[in-house]
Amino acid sequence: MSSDSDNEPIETTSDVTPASTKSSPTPEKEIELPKFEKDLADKIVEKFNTRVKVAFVKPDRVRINVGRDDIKEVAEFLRDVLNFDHAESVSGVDYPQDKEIEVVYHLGSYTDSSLSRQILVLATRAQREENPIPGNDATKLPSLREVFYSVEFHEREIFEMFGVYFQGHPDNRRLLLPEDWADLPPLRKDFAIKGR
């Protein structure tokens, strides 16, 4: 459900030279962004200023991470001023070090030709309920659904197998496991599989 990918940071780039031949280090070489996505997370960024920060710009790729106050905000930015029209999919990581728990929005556009290959990721952070009890909201987010009706299941999705609560989504229902599930959502990393 998490894509690596996205949590990778620029790459820079460096003169490349056998070390017998150096003279001296060679500083790296400042790396040019892809104009279109440079644009749009600047713009991103003048609406939002510090609430936003953008953790990567790569070819038809923006990362944006904002505050678990602010996503529904951006997200309604995102939609309404820069044409990102539905959600193709939403992740969820575990990071029981930092006690939170990431979801990762993957937006894209059906409406904007100019938009078509592009993915902008917008992430957030819940922190992390260590015990989650079944009916316990503990660990809670704002749901995109009124923003993207394409979030409905997935934000289920994540609900049953993280233990994310969706404040404001109409259906914090269970979607995959038995509803008598009583253990640790599933795609934590301290679930264990009962007999290993």
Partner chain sequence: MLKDLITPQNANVFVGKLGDILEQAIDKPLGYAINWGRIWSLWPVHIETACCSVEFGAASSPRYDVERFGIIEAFGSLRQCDLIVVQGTITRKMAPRLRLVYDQMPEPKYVIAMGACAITGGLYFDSYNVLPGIDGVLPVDVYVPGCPPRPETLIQGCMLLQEKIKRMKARKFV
Second form
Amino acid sequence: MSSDSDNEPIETTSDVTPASTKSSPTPEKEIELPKFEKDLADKIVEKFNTRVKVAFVKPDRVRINVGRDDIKEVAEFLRDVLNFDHAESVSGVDYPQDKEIEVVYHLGSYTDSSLSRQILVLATRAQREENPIPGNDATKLPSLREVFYSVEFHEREIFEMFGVYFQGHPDNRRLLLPEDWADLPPLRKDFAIKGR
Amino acid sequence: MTNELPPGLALQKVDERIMTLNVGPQHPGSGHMRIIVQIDGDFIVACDPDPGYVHRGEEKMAEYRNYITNIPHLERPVIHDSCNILYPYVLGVEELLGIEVPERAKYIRVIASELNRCVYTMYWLAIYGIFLGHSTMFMWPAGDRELLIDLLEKMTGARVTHAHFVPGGVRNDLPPNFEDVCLRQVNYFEKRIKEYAAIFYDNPILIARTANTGILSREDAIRLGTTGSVLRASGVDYDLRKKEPYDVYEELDFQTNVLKEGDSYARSKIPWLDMMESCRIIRHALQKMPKSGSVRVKLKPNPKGKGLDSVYKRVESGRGSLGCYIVSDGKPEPYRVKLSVGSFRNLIALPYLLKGEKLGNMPAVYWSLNYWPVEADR
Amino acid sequence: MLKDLITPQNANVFVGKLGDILEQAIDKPLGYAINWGRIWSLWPVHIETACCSVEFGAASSPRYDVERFGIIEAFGSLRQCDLIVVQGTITRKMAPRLRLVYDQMPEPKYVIAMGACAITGGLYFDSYNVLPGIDGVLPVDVYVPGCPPRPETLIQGCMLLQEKIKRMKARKFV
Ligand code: SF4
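Could the form predicted together with its partner chain be shown next, to go alongside the form predicted on its own?
Below: every chain and molecule of the assembly, starting with the one above.
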């Protein structure tokens, strides 16, 4: 996003959804933006300007999208400067139309009491393969385990559920699925469940 | 036997002194999971939790059902805490649909979720008792929790699987005369749980077994992203009911319990202290609740989100913060539902806590994590 | 006279026949006694497979107390147990372990399938990781429906199993 920090691209809805679906119309009425959250977003944009994209600013929730090469740097900035100290959840979302798999980190803070309500949503996308060979194809992302320790099991889960290999993760083993699982990673959209 | 270890079993290469031991899934001290430990004599040198024995693919199933029919199966991961596990999902769907919930429904929800937290904690306590070989501590909580189950049954119609919270409020209003019965039972319940101190928490044998085992420092608790009672036992004051109050928690009067020690004893004490706070919350909520009014906003059939959106809502459950990430694409079914559950987040601490412990302390440390395997596996 | 009948050549046959007759004569009362013993000391294995275990726990709580019907709390060793209550969903990861547990139990052994999930897959009929019932894994004696079954239902299921054991053959003859 080429806009500067003054007029933030504020969309109530954003590119969290498949690009092929039509993009949403502008919000019906101008919403008062929460100040604290906007400042937070501004700080990030100030540091990384065009490399990050602020997807939305809602009360207590800020979402930023970054490219897969920058994610580690952004995460380190969030931890060291903005005091986000742990990841609450890591979720994958599959977008077959975009040929991408999105990995969403929800970051929170225990140490900074002003941030205790806040969740910073850090999203990045990995390339999606039609015929995945988990671990041996282009679906790879840098692991954030060195930055946020708490993502360890979450990233293992994403690896088996979506086939996203996390480079630098020490332990990309299977976690929840049976040992002999040989099918597609089950949470991808092209994996159909019985009778559906 | 081949030298190849099947995936999931590959711990480090070990020398002869060290023995690998499988604890579970059939083991009175493991629950529904397997913990692979390597022991040197009596001391644990490495531990590899192996969850997934109850992985039922809830998140995948949620993509094929609409927002309302998702409710029954999303509460199954923790059936004895079913109000709390539905809470973030329901809050999220309400935000997606843009519904404002009636005041009375909010109070009913708070009461139901606090009752449910007690029911959950009592079951957890019962199992903790039996893990430590303390049979009385199985019988007392298991018997006392039936009181609250009776209350919830009156309120919702089901013993454990309530499915009481729906987007727009709660399924039905309180039965007549509920307030009095509830007050009486909760008062009695509080009196009962105070007695547990005498047989359990002040018991020298229990203290000898749990104090100073599995110590989690404050820094580690934050770094590992633990939550709920584990976090608060390590000295971090973080309770979502205070920090990010949802529904009417802002108006209610209670406090959070924090202990500094970070050992199994502190971790087992926090939920018990929380139950007393829950009793306070319930009493206060019963007082402040509007005496009549609607409890549910009527929804259109097959409600759908306004368009392309995502929400992340979280509540404080019996096991800690419970988040629900919903991505909607404007269809009646969610595009993706992800439950970020407290058990799964606390599991990561297990290898750290068990390292250097005696094998005999394993159940005490493991169950003090306030862990419910079914929830962690989803 | 008897001496004429029994020759060293047919002694074996004769003793065998006598055994048969004896067995038939005391089979009923002996079998009854053996079964009576089995009924009142059913020991379930401690294997929890899913959320129904909450209600299984509640069944041994003071209010329901299955012990008064002769079903002992599930904290014994596998080798002493003769009952396996399958407490809910069997996932693909759990199924081999469940069978392993069953195979290690000594004869006689009985199986109760508790909950809709153990019977047909229940709520999870279309999940990718859940077996549609445990019939393919274990031979089931009693089905206890419900999601989860109330403790009373489970107790009734246990009593049905006891009725069934009463009418079973105590010993298998060759
Ligand atoms: S029958 Fe219901 S309660 Fe029992 S395991 Fe299945 S889903 Fe859980």
